[in-house]
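What follows is a single chain, given as structure tokens, in the form predicted on its own.
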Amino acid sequence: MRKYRQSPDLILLGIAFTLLILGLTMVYSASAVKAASQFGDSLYFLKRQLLFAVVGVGLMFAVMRIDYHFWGAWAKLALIACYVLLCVVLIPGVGLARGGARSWLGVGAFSIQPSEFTKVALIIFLAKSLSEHQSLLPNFWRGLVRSFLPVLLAFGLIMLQPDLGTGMVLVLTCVIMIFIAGARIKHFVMMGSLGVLGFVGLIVSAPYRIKRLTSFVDPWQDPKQGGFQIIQSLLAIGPGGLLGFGLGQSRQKYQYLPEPQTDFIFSIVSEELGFIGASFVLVLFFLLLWRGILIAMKAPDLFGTLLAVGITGMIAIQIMINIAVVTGLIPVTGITLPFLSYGGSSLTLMLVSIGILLNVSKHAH
């Protein structure tokens, strides 16, 4: 039986809970104007984003307490069940289309983004594959290659939704749980270059993404169509200034930023908080994610180290290309931001992968 300390990483809870809190305030705040307008009640996205909070802190404290090698037994079934849903959920009249993606599985208001699962899925996959055949990385084929194979059915189903952003993030996640786990440099150049090829491609494949590239370069070129998003996320931005306008006070979500609750909910934190608000909330992330490499650094073991850093790395990149699509340093993607967009499926799978983290924290060193 393995010994491990009782209690789990109290700073990574407490961390959780306060992003969880401030996140179910702003979403209201952010979402109370179109929500009276849309369906009559200003509390529409908070009921079902604080519905998705309660299930997602129950099944994080019930993570906490499973023995996280649980989770690698029963990998490759869970990976399979999401490719699966990934297949599923591109069949016209069962697969859910918004925002020009076919991406969710469910009935009226309440659905699930499968995507979301397979990334989880895939971590818990790739640290227990990698931790069990370490000394193959160094071999490109049997390595390198054979480990990007889940990973790159995972973004082709993807991708077929289509959903760049989230394929971005499970690749770039899964690009430094197997860099983390020994790969060679070199290797890496390789398939980076490759990569790229395989990016450019997709781009210029659609017309819609070139629109967006060429909005990034200069919004104001089309500001009432491909510029519209970045050029009112800055106007909610600037004005801010130092204190915000107050919470519940912001002008931008009259109808003038789009989708103000899911990707660009940091505009509204720093009309309304202002700078000090939007930098209180860059620290919480910033600490959290110092919590989850700690906890990586002292895990008993390679699978619970490549878990660890599967998961951190997952949310920084989410944070990192959220930040930088509302504040126009990339082009829009459609990557919400942890915690405090609204989304059942990201909420949820976020407490989940917080209470693997904490599982994790209590068998360290």
Second form
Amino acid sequence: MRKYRQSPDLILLGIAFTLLILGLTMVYSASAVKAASQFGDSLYFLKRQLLFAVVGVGLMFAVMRIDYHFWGAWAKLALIACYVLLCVVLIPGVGLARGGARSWLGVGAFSIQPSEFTKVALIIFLAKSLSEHQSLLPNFWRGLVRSFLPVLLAFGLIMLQPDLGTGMVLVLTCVIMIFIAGARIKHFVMMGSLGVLGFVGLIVSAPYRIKRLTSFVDPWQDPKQGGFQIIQSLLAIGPGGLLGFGLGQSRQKYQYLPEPQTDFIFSIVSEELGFIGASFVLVLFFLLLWRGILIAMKAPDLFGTLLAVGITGMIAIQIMINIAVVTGLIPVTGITLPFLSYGGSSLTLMLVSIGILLNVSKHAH
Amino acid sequence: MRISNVTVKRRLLFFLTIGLIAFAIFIARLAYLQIFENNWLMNYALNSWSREIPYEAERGRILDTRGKVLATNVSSPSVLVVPRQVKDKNKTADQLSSVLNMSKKRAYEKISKNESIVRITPEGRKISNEKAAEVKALGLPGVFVAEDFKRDYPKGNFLAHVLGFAGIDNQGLTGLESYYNEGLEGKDGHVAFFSDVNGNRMSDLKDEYIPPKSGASLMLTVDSRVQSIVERELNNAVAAYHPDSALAIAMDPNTGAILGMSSKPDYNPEKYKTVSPDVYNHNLPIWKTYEPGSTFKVITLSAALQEKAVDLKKDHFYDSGSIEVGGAHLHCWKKGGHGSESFLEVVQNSCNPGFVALGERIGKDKLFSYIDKFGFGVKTGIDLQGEAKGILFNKDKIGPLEAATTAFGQGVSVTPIQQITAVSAAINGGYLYQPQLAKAWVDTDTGKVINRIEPVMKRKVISENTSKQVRDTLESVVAQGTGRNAFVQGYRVGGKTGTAQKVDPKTGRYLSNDYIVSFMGFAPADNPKITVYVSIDHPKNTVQFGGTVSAPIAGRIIGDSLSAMGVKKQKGGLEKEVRYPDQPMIKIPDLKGMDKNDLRNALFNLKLETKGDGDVVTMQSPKPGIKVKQGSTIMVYLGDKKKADD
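Right, the form predicted on its own is done; let's see the coordinates for the form predicted in complex with its partner chain.
First the chain shown before, then all remaining chains and molecules of the complex.
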């Protein structure tokens, strides 16, 4: 029995698998030194990432088979559950703080970030509600503002952790969805100005963010403190040159570059694989974006379109912010690189998201 | 209102376009960083990966004029710590601190520093080889022993003030070590190896060795043979007279080259930390300023001869014992005066009223212009730091009295180096040189001369002919006048004694019984090869008179130095009034009851040793009437007047 009109988008699947394998390789290469010195096991990070990759791929194929309309029915409930978790994570003693943000729930390595799940839940919820109330969108209050309210609530809770990076990804993804759904351009300009003002306010309200901004303007002024991360990243990328030092030959991973296996994994990619390898990864990412938008365009209904845009947008925004940070184009913000960075929640969720996208692609008309 | 699918699609394409632009920017940025900025970032990265183990440059040596080593280096180990490699900070600090005699807390702080390499200064710098072996034996991870150099002065106190010393980082701190530091210090090298943050080697990058570059060696004009004689004589003088201080300079009058220079108290440059800074910071021959006394009369004499103000043999002067100038009476050192004397005898007798008259003949403006020309009142420019200028009378305030006292060396304040430089000019044909210690820069490794430092002639002060007259006159002072004790058999010695009262810096008045006794001599008188100035500050247990204390010292320095330098003995000079060995015996006069200050009038040919603190002679040995050889020593006991009358 043939339920779907199409087979899933195999190009997207191929891109996802290529990125997954590249990611596992790079996580090992980038983390081996650190893993050996910290845990006495150079495979420490790889093993964990591999576990999540297997689980994630399993989930991806499972989700691929679930009709995406199923998610719309559960979206509201899932989002409410996420709001609860976002509140719970803020309770000291329950939520775990890492790197200055109380973002984790759980025990040790097997902990999750509610904000990651919130992103997906919110995308589904928004796709559902926007597709149901699209005709209201040109109305500023009843359309646009109403759509934004659940986004702002999630953003507010995430900012209490505080995690500006995830918050930004969340808001920008939703903005893209609302824009594509057909909100008025002039409303966008208004909201955009407001958003910029709010963003400035957020930066000014936290001294460490101002410091990041100043050290971004000239990192070489203060190479040991504020500019340290970005300089170490540039010292990995630059010497990589055209062809790179070769896989496994990074020098900066010898504990010069902090977090080589997570936020700054792209620096190690650039160092070991050079301009050619790093560009290849970027091209893969762009193809992912292209396939995602193609799926959105071909989706049979607005819900499918918006769901595909939301997922593609989320992945694209995260990629863009991460790449812009490690290449020194924007100030340091803690965001991982989809598929490549070490991190179980993130990888699993990415694969699940791709699974949803693949299902949408099967409905293409 | 219905939103068309067309709008959605258009906006989707718009979003894709934005994405395309963003990725294009990223690829451009990567190309910029990895291709355009590749070199710069690579170098920066290499720097951040490399760990440098410093190799200290060997400091240039200091050599005497014939290449004898005066300052050199011995290799000396230092402890280095790479804090990130230290495994057990507590244990490391504990063991290191006990070997290096430092507190554990300090050691802990040192090895916990957030630096790639830490030197344990000063406890772990330039330590003994035994200590270094102990540190190595501990086998502590992250603790290394590197070879440094320690400055070594093989001759100890020899030439200490001139050489100065270098500090723990081989930086010159005083003397020539400081003045010529730039040339001497060289450039440090290092071995760089590439490592991760923990200091572990990144094996695929080659080590880089930048060898240290030795500093150049400095060859001096100083002749260590002459310097040895100078040091010996001053040490003897210190032992005999316990002076407040003593100094001597030997100069080649024809170039301004310093042949020897010393002052006491001195110090060992290797142990400068145990010495008061007042001792090592004050190089007396260039730093000390005082009234020169009669040695300054050479300047007055030169001016008078150059200005043809006097005919020494024909012109006469009557010394009544004092002379009145501007309402003040200036006394001759000899009570009752010298009576009628030629101006040559005025010089030989060092007669103060006679020199006042000489000064008046020259005229005060002329006299002071010669003082300027001879280089007084300004630094000589010798290649040492800390030189003093001395003090002359303010030109606008010079009256007859100031001119008169200046003529015989009072009221002006000068440095020893100014005096010997000026007198050298007076006797070398009239050329004023800049005194100099450095002769050449020499390559430390090959011994080849890199560049020679030429003598600097500043100006001509008097004519050749005048200079010859000055030489002849001063030779007669030694042969027949107050300078007899400087006479050296076989060399024609010229010279001038000086005895100057010291001024109390607090009251501005002259101190009683506190003199600086000096002698300025040179030889051979017809073609001078050496000028020597000796100055003894407040000698004890003797008559404080330049002719008695300083002249014999200067004589010995001149005689021994000339023969060490290979200057042949000669004949045809002015002989001492009585020929050796037909020396007549001297009948010892009765000195009992004589005032202490009058003692120096009588006894040019006898040495005096005094005991006691009084002002009047109470006893003497040998007894009056006994005949002794010239140069014999008479012991006199000083007491108060009453006792002597008994």
